[in-house]
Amino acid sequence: MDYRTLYEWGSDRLLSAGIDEGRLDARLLLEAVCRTGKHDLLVHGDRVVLPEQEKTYADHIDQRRSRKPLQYILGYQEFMGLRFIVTPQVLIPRQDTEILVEEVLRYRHDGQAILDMCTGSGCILLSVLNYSNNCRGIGVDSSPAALAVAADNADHLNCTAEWLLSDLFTAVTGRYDIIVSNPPYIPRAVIDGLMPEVRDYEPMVALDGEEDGLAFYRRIVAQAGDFLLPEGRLFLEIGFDQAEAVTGMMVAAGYLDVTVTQDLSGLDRVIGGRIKGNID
């Protein structure tokens, strides 16, 4: 089968399964299998695809039809201009989370110590370290499998970081200039209504924010001050309707200059604040 015909077959299969971006996904999967670029479909559409490539492509299309996320099939996701390895053991990095990284980068200084709580793939911490000089980073997660993916990403990006298995701050020591986190924040009752790509494939431990979606914020905000240096900052990604509740937690915990940053859709996405400078 030639390249263009195989692409059209894959597109039709995905669109018939109700996948809105079926054409884009079909093209990306074909490029990954054939190691081609986005212009090959137009310029070299008549090239013959090898039988083993056809077979692999058909398998990828079947996986996508079952609503397995494209990123898990490809094995990577682009984030902050970097390519991160992703597996079903970690949450897929999302563009909204780039707002969190950008806020951290606005306030970080070279040589600082940064703690990334609920690190998952390590995309937040490794992005900050990649665009900084001489910063020290520790990524914390309760999942050994997630930490293994984060370590692989550090190796892939030639970036040095430490990885710590811990239930939030349980095993954390020392103090940090910045603590950043994208914790689980989806209310439990909402999870069944999520897209099947999220509900059925992404790790539940990275999604479930318990009854009201705020359980991890309560714990992180209450404890983070004990691990921040004077004038240290805490940054949190939030759900679109959680700004008021999380802002209240941070103010009550003594954080100053608490601000809310919106994402590109105009939705509340990141909260940041500064701890008082007179902590012990």
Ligand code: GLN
Contents of the next structure:
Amino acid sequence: MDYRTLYEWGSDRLLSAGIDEGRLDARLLLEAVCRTGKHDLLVHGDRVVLPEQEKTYADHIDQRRSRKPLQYILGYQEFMGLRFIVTPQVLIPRQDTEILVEEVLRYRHDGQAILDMCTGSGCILLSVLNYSNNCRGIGVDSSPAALAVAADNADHLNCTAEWLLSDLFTAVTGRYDIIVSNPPYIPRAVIDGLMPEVRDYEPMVALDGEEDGLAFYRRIVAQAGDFLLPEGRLFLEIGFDQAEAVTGMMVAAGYLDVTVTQDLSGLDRVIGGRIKGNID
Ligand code: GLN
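One more: the block was the form predicted on its own; return the form predicted in complex with glutamine (GLN).
Below is the whole assembly, all chains and molecules, this chain first.
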């Protein structure tokens, strides 16, 4: 089959399965399989596609029809201008989370120690390290499979970081200038209504924030102060309706300058605060 016919076939298969972005996904999958770019459809649409590429494409389209996210089919996702390896053991990096990274980048200085709690693919920590000088980073996760993906990402990006298997702060030692986290924060009752791509394929441990979605904030905010240096900062990604509750927790735990930042849709997305100078 030629390139354009294959693209039209893939688009129809995805659209008829109810995938709204079917055309885009069909094109992106075809480009990934054939190692082509956007212009190929316009300029080389009549080129005959190799039989093995056609077979791989048909397989990818089938996987996407079953609602598997594009990123798990292709095995990567761009985030902060970098390419991250993703497997179904880690959450796919979200554009919203770039706001969290940008907030950290506003406050970090050369040579600081940064801890990323619930690191997953490592995309937050590795982006911060990639755009910083001489910072030391440690990524913490309770999933060995996620830490293996994070370590692969560090290798690919030529970044040095430490990875620690730990249930939140249980195995953490030392103090850090910055602690950052995008913990699971979806309330239990909301999980059933998530898009099938998220609900059926992404790791539930990375999404499930227990009854009210706030369980991890309670634990992280209560403990982070013991692992921050004087004047250290805590940054958290939050759900759109969680700013008030998490601000309350941070203020109660003694954080100063507690600030909420919105994402590109104008929704509350990140909370940051500074722990006071004197730690006993
Ligand atoms: N923002 C993610 C979503 O809506 C949730 C991420 C998380 O729980 N940390 O799917």
